[in-house]
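Encoded as C-alpha cells, the following chain is the form predicted alone, with no partner shown.
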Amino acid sequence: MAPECLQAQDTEAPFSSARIAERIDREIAAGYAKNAIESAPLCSDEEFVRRVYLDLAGRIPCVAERNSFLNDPSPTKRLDCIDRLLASEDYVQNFADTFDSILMGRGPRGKVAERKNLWRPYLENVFRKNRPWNEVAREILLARPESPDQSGAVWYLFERQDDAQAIAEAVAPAFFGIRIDCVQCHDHMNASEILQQHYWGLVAFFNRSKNQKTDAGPRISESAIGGFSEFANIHGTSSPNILTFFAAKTVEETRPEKDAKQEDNEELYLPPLTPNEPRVPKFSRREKFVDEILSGHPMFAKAFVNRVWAMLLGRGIVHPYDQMDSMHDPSHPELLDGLATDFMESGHDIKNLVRGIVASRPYQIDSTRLPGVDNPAWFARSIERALTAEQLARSIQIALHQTAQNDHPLMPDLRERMPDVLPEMIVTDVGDALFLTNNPKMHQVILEASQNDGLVARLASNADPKGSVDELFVAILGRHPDSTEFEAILEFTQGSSSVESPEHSISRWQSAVWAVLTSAEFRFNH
C-alpha cells in the first residue's frame, strides 16, 4: 500500500518570523563580506524538499509529496511547504524524538519503553501545542504538575533516580548550554568562568528531592531540611555547597550551625492543596532555582537558539552547541544575541524560531564546496548531517512505499547502532555497513517491499526497466540517476539472460534497492 501523504492539521495564520530570517540573512552575509568569500547558490527545489522534510517531518517525502512540490508554480511554495510541515503530526513526532534524546539521552530499550507512558506524551504535547519553551523548562525542573497533561514533565527528574549529581550534569547543558562535568573536583582548567562551586551549587538545588510514587503517578517530593555539606578541591580546601550557579546570583539560605540537628516538622511545609501530591516546603530549593536562576538567565534563550540552529544547519553558532563557554566563541555573536532576543520577545515560541531559520537563505543554499571556502563556521554551504536513527527508520519505510511507523521493529536496533543526536563529529565506520548488511530486520523490511505495492515489487513488475531504474532513484534519493548510475543499475537488474524467472528478477531488484538504500547519500541530509 502506498504511504499516506502528509496531511496538515488546521492552523492559524502563518508564523510571523520574517524578522528572524532577515536577521540571519543580514548577519551571515556580513560574515561572508568580512571573510571575502562567496556562498554556495540556493539549492534546487529537488534538494530543498528532501532537506526540509527530513528536518521538519523527520523523514524523506514520499514520491507524491515530492512531485506535488516540484510541480507547484507558486513563488511562495517553499514557505508554504514549511508551514504545512510545521502544522503536521510528523513535525510533532520528529521534534519529540530529537528532544527526548537531547534531554534524556538514548538509554537502554527498557528506559525508552518506560518513557512512552508519561514523558513521551508530554513532549509530543509540547510540540503539538507549541508550548513556550520557558514554561516547559519550568515544568520539567520544578516537577510539580498542576494538571494531568503536565504529569509527564516529572519524568525528567524521576528517571535519574534521586541522583542529584546526574541531574546537575544533565541540566547544565540542556538548559544553559554549558558542561560542568569537569568541574566536580576543581574550577574549569580552561574556561575560568566556570567554577567548582557552580557544580556543587547546582547539585544543592536538587539534593533535597526524592522520587515518590503516589496514587496520582510518579512525583518528586522535596524535604525542607538537609542537603548541607562541603566540597573539597584538589588542594584539599573545603567550601560550603551554597545555592549558586554560573552567571546567576546566589540564593540566600540560612545554614544551621555545624553538627546542629534539624527537625523535619510540619511547620516547615505549606498546607497541602491536593491529597495525592507530595508536601511542598515553605523554602523550596527547586522553586528557588526555577524562579531565581532559570527565569531570566542570560544563557537560557541563547542555549535553546544555538541548539535549534545546530539541528537545522549542522553545527551551532557556538560549536559544540553544549559548550557555550569562553573557550568556544560564537562564529556570529551579534546573530546569536539577536536571535535570543527575538526568541524571548516572541514568548519563547519554538515554531516561530524554527520557521525563521528554515526560511533563511543560509538554510536553503546547497552543499557545493567552493574553492577556498573551507571553514564550516561561515555557513557558506549546507553542512551534511547524518540522519538520526528515527529519521533513517522512517525514511526507509517511506522509500519502500510503506507507511512510516514509529514503533517499527527496525527502530530500536537503529537507536542502539546510532546513539548520537547532534554529534560533535560525524564518524561512519565498517560497523555501520555491516549492520545494514546483516541486520535481519533490515532484510525483512526489504522482503516486505517485495510484496503487493512495495517498491521492489513495483520495480520488478514494470515492463519498462529503464523506468524502473528512474523510479528507484526518485523513490529513495529524491533525484534522477546520472548516466553512470543508470547504466550500472540497468545492467545489473537485467542480468545476462534474456529470459529470467520472476524470482531472479525480484532478487536482483532487492539487491539494487538495498545498495541505494544503504548508500551514504541516503543516510545523510545535505
Second form
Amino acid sequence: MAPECLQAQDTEAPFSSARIAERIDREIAAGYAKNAIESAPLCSDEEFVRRVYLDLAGRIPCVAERNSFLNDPSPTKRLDCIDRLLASEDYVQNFADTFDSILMGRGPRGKVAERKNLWRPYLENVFRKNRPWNEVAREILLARPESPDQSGAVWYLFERQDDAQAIAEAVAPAFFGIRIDCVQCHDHMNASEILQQHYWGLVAFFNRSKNQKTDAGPRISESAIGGFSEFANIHGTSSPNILTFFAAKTVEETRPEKDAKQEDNEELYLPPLTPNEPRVPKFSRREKFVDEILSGHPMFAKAFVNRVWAMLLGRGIVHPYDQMDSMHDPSHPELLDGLATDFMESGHDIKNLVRGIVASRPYQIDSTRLPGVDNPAWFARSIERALTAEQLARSIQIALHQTAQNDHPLMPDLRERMPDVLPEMIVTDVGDALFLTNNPKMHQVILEASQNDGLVARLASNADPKGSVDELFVAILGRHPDSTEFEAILEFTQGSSSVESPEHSISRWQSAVWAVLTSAEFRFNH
Amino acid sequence: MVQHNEKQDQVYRGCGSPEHRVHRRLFLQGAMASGIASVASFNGLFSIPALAEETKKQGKKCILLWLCGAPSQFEMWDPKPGTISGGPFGAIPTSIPGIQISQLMPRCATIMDKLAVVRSMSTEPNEHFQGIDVLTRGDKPRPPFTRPILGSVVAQQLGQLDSPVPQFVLLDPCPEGNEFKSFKAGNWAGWLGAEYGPVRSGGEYSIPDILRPESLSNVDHEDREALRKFLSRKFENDRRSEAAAGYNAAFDRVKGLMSCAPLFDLEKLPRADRER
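Rather than the form predicted alone that you just supplied, could I have the structure of the form predicted in complex with the partner chain?
Whole complex next, starting from this chain.
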C-alpha cells in the first residue's frame, strides 16, 4: 500500500448521492428545530481531512496528503477529496476490514489466516467493484458460486461449520439488523414482534446444509430431506420449525408425517450441471430463503443504511444498529425510510450511500461538545469514535513513517487488544492503556521511528527545535500546536539537561512522540 | 486456606512501604473488593457513613461468581422436589435440617450451614440482559445515565484511587465469551468513571503488558507519562470529550497496576497454591 499515491480506479458517475446528502441535511435540521437546539458549525478543513481519511481510507492522511488538501483552492475540494478516497485501494481495505468484523466477528488470531485465501479477496472485490449489496447478500447466503470470483462468498457459511444456529444468529443482525439470540427459548420478552418461531425458522433454512470440500474448493451442500423438528417454549408447548422469519412470509413445504422415514434419492435433486459441484436439491431451503425471504425483505435495506450511518456518524439512526426492533425507535424515522428507499433505487449502491452520507452537513460538523446539546441522537455535533485496531495500526505507521503496511507486527496484537468495531459506547479498558504504555511491539515502533527517516530521527536531527515541535504535531495530530503545547514540548525536549548528547536528545524526542501518539486526540476520530 | 509463605511475602515491595507487601493469594483474599455482586439497590448501600467506615475498617471484601448461562435453580439450589416444574433430578438433605438442594451438589450439601441461599429472588424485567442489569447495577437502566456495577461502587466507596493494588478485578476465564460478550464489554463503571472499572484478567489470570519495556528507564517512563497526561487532559477539557475522559481515566490506573505486577506473576506463586 502506498498512501502517498492513491491508486485511482474506474470512476462511476454518482447516481444520487447529492440527493442523499440533501435528504440528510433536511431531516437532521428538522430535528434541531424540533428540539430548539443549534448544531455545531462545520468543522475546519484540518479536522475534515483527518476525519474523512480515517473513515474512508482507514488511516490518517500523511503530511503531503494533508497539505495538498489544505492548499487546494477549489470550492468543491471536500467532495473531490471524498471521491478520490472512494476510488482508492485504501477504501477497499478499510471497508473490507470493517465488514469482515461485522459479518464474521473477530474470532481468535488464526481466523485472519484462514480467511485470507477466499473470504478476504471476495470481500475486497465487493468494495473494489462496488458490488450491489443485495447481490452480495444473495451470494453469501445461497453459497452456490457461479464463477470463481464468487467462490469466497461460501466462506461465510463454511466457517460456521454446519452450525445452523450459529448461522441464524449471525444472519439476523448482519442482514436484517435484529438480534434473535434471546428468542431461542421463548418469544422476545420486550420486542414482542420477534418470535421463537423466527429463530427456529431461520435455523431451518440452513439446517440441511453441510460443509463439503471439493476439488473446486469449499462448498456448502444441501440435502433434500430432513431438518424437521419441533421446538418447545417455556410452557412446554411444542411447535414445528416451519420455514418462516421475522416480517416475512412462510415458505410452504410438505412436512412428513411424524416419525415417517424419508428416503433420500436422486429424484429429489436436479441433474448435475458441473461435475465438481455438490448436487442441488429440487426444493432448496437456502434458495427459498434468498428468493422469498431475503429478496425484498423490509429490513434488508434499512439495516444496511443504518449500519453504514452508524459507522460514519458514531451511532445508528436506530441505536444500537443491530437491534432495530420495537424496543429501539429510530431517532429520525423519515430519514431512515428515505435513505433505505434511495439505497434501493440506486441499485443497492454502497459507494453512493457512503458518498451521500460523508457529503452531508451532519458528517462535516465540529465534534466539540456544546452546552445544552447532550443527546447524541440529535446528531448536532460530530460524535467521537475510537479508531479500530486496523485504523490505529495504520495511522501509527503513517504518523511515524508517512507510509503504512497492513502486515505490520502491531496489527494482530491490536486486533486482539482492541477488537471493537462500532461499539455501542466507547469504553477504554485499563488493558488498552497498559498496552500502549508497555507493550514490547509498541515500544519497538518508537525505536524504529528513531532510525533512518523515521519521525523521531527527523525531529532529533533538525537544527531548529521549534520546527520540530510543529512537525511533531502536524505529523501525528494533523494540526499545529497551540502556545501551551508548543512551550511544553519545547521545554520537554530542550530542557536544561537535554542537550547533553545526541543519544539523550533522541530519547527525549522518543518520549515526546510517544506522548502525542498515545494522547486521547490520536486515539479517536473526532 | 492460605498457605502462608514468608519468602513469597518479601517479593512484592509496591510503593516501597512495608505495609504494602502483599502476597497474591493474600491479596485475593484480603485486599480486593472484587467481582460483580448484587444486593437490592446499591444507591443507598454506602450512604450511611458509619456503615462505610466500619466496612472499610474491617477490610471486608466481596467475591462474586457470576455464572453466565449456568444450570437453572432447579438443578442447583432450589430443586422443588415433587412439583411439575421440578425437573428430572432429585433433592438431597443438607447439613441444615429441612433444607434440601439438588442431588447434583452433594458436597455443597455438607457445608450448607456456611451458605446463605436466597430462593425468593425475582426481577421485574424478565429479559436476560435487563435482569443482569438489575442484579449487577442495582436498578433498571435510566438513560442517558449508566449505573455503575457493584464492583465499581465498592471500589469507589471503600477503595482508594491511588491504591497500588487493583480494587476491582474481573477474572474472566473465557474472554472471547458467548452471547454475554456484549454485557462483558459494557460500561461497567458507568457514571463513576473508567477509573473505577475492573482490571480484567483473562484466561491465564495474568495481566498482559504490566511491566515497563526493559530499555526504558523509570524516569523516562514517568516523564513521558506526565507529558502524555498533560496533552491528553488538555484535549479532554478543551473538547469536553467524554471519550477522552474515559481514556484518560484508564491511564490513571496504570501506575498503580504496574507497581503490583508481581502479584499477578503466577510463576512466583507457591506450587502447592497453584495446584489447588
